[in-house]
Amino acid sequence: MNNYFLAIIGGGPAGYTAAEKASKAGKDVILFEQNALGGTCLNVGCIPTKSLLYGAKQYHNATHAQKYGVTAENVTFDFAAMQKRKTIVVRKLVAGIKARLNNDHCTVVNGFARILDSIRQVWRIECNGETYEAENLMICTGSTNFVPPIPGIKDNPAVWDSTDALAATGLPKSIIIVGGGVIGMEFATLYHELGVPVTVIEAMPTILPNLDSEVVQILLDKYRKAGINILTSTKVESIDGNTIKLSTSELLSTLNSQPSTLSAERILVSVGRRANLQGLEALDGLELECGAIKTDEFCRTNLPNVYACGDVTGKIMLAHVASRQAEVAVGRMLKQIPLQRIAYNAIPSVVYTNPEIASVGLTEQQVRDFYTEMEGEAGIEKAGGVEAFYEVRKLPMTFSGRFMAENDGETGLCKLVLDAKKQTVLGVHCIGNPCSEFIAAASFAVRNGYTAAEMQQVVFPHPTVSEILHEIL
């Protein structure tokens, strides 16, 4: 029988971060991974997508180089070469994770792990015919693509999910993307910049519905002008081969027909992900919430010595959130003082469209909703409207000299949402390249409750696009 301090099921960002942290503290750890280390993010998510997007961006820049005084003739791209480079990047990063876990206290087992039971507060796990015991158990089983119950979607060779799209050896002649969230809009960017006709279908009134509406509108207008067909408030009734039947008020007003149909060589369905709970059936009484494992501020479940981190918790499905959850959970196991917690109000997020969108904290609408609920209608009316409780400051990104130098013809936007009385930074929302590289600075402000005056004292290097955070104050 093999005995460990911690058994981890799942080798994604949460799993390998927890294994590295606990093993470096001298604790014996075993990590089970059914597929490849790195999880969805590294193998079929964040990294391969960004590798392909960067290739598409290079091609786009080359074909639009004339405005910078550069002439490039007969510019072409090789999608197979892009795919090959993507694979090399992924392999190198997976090898890096293996190297980080290569120590005397960490054991990695490749296979499907199944929890057997708990005897005297020791958890037993079976994998590849072997049984292992551990004092603590961490569930990092991640998430899987959600397949909506649309007639004709199952076993349809014309329908892709994001994993299928990333594995494709060639580009489709045309594509319909069902879902205008982060994944859908990033793939729309990739295909559009490589010359593929793209249609995006989104059931909500806008794409990227969880982001600041003013920022999203800038991207929406730009993409529609560029030729991406984006249909909002639109639902898919059924799929027949490579043809989609739609039901939408928008199409009714523009086409005078409802329902209508659209066809493309491929249909990419990207409508979200769901927690993966396979292999956890023996955890009797495990408390779930909205189909995911419910956890407290230290990532503990309701079962003794059982933790859960990453997408399986259903909180915020981002790789950097998973890693941070793992750090907090292991810190709690090791009783490290002071005990750390996760600042979910200060989690930065990025959409790798072109231009990028980056944000942290509350959107303007979320702030309005918060104060309306907190103060009530009488309090809001007495104060002279909800606008009395918060302040918005915003500037075009063109107030940054570096942005002007490198983003010809672009305007962009940087928007700060402040508490009107305390002047603390509640949210920061930007659109414009490369806002992903400085949103962390805004995260510090939201995380630590900086006031506008305190943030203004921070010195930003010149010339950088990050200076917009200072200019706006």
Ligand code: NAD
Second form
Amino acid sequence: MNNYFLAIIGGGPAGYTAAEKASKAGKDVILFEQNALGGTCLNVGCIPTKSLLYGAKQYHNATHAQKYGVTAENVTFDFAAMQKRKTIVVRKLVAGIKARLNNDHCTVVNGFARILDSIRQVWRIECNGETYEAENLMICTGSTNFVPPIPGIKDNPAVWDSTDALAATGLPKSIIIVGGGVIGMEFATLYHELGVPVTVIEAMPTILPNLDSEVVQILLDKYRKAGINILTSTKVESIDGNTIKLSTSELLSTLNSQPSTLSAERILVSVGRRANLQGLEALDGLELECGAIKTDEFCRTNLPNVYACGDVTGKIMLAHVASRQAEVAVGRMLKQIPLQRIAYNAIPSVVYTNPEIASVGLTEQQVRDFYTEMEGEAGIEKAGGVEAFYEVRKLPMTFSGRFMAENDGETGLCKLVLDAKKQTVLGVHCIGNPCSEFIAAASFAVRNGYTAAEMQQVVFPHPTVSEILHEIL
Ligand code: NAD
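Alongside the form predicted on its own that was just displayed, please also present the structure of the form predicted in complex with nicotinamide-adenine-dinucleotide.
What follows is the whole complex; the chain from before opens it.
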């Protein structure tokens, strides 16, 4: 049979979630994937990095165990074994998705799919020389690493992207990471914990520029003290082999007396990702926004019965956003009442540095910018300053007994941003292990517009680090 209710292009978190949901609802679904199921997240993103980072953390903990009364001598690691374990974890998860789609009777085709045309509201897709037809189309083609137009970057064997770094069989002797965003800082953590000298070059005045600045400062101070060379407000002018020519603003270079060139065995470039639009050329008139597919609140594009979910929509490039978008889109396609929506204001995010950073909702800076714009200069002055519109509560993580027991020498921070008048929770920002595991509780509060008083009525188990969310109220 080559006629389907839904054809999905791309088998990452968006694609396979949509396929499962629509198949479970009894619809005929076909999913095209040119590589392995699971997409970037499972194969060359979240899961492999977290597997390697866990290995690095085990090594780091073993070599820093003395403060807990444990001495381990001659601790070594085997990077090849870490890589092998990573591959096994990925393989098992990919096999799990395959089995689930199989159980749901979803057809999976391995190959590059190209949209041909639409005839009488039926979309025709070509893959491996076969033509398929579908009433609805969902584009979940994801994103790829962006290669900035820096002279000397292209076809340079010393230059890696995150996929190259994950595939490497050995560790580099030294590494320069261009881009101090999420990918850059996670790889900086991995290499640093495994003893590789690391330099991070970030164009903005701070690393992780979209996160709460106080939280980021704690990481920055810790990483610099630990020996990671982090250069901010610094751009790469050109690359020659494994040497980078830097361009720092004149003032900063005088102040910091930074060198104008840097060399390392490898240069990892992680300066963002771009939507994958190949194979979609026949979608005449498909509306784009900043190089990604423009979608509405139900992930509908401007073309009839064409949906797009995940990184290709360029909204928030996170796997959990992709899968939620897929749920919402399929719900809309199946006209499931009540129609669901995505709470973009309550998307949690985690950076797997050590310590971890986890956050949800608005940062203090975003709240300040919002009120400054809303109230204008006169309104702000009348109120006695922008601080009159919001409230910030902060606590070091050491207020949690469990944190104290398990994080010797660390202070961490939990920061809560409230609306001053309504006392609703606008954002929560944490640094300290394992904040990734309890940020979802804060997401509930932001998503449901809880007030501080309502959140305080939630009972948190003792002793857990999550209690900080109660203490801070
Ligand atoms: P990013 O946007 O997070 O960071 C890129 C950084 O590079 C920015 O800080 C930017 O200022 C800097 N930059 C840009 N051009 C530069 C230049 N020429 N020189 C120096 N610095 C430059 O992008 P990323 O780290 O590549 O991650 C890509 C996407 O993948 C992001 O959307 C991210 O959220 C997602 N991701 C998420 C996780 C996670 O959830 N833990 C992990 C990895 C990736």
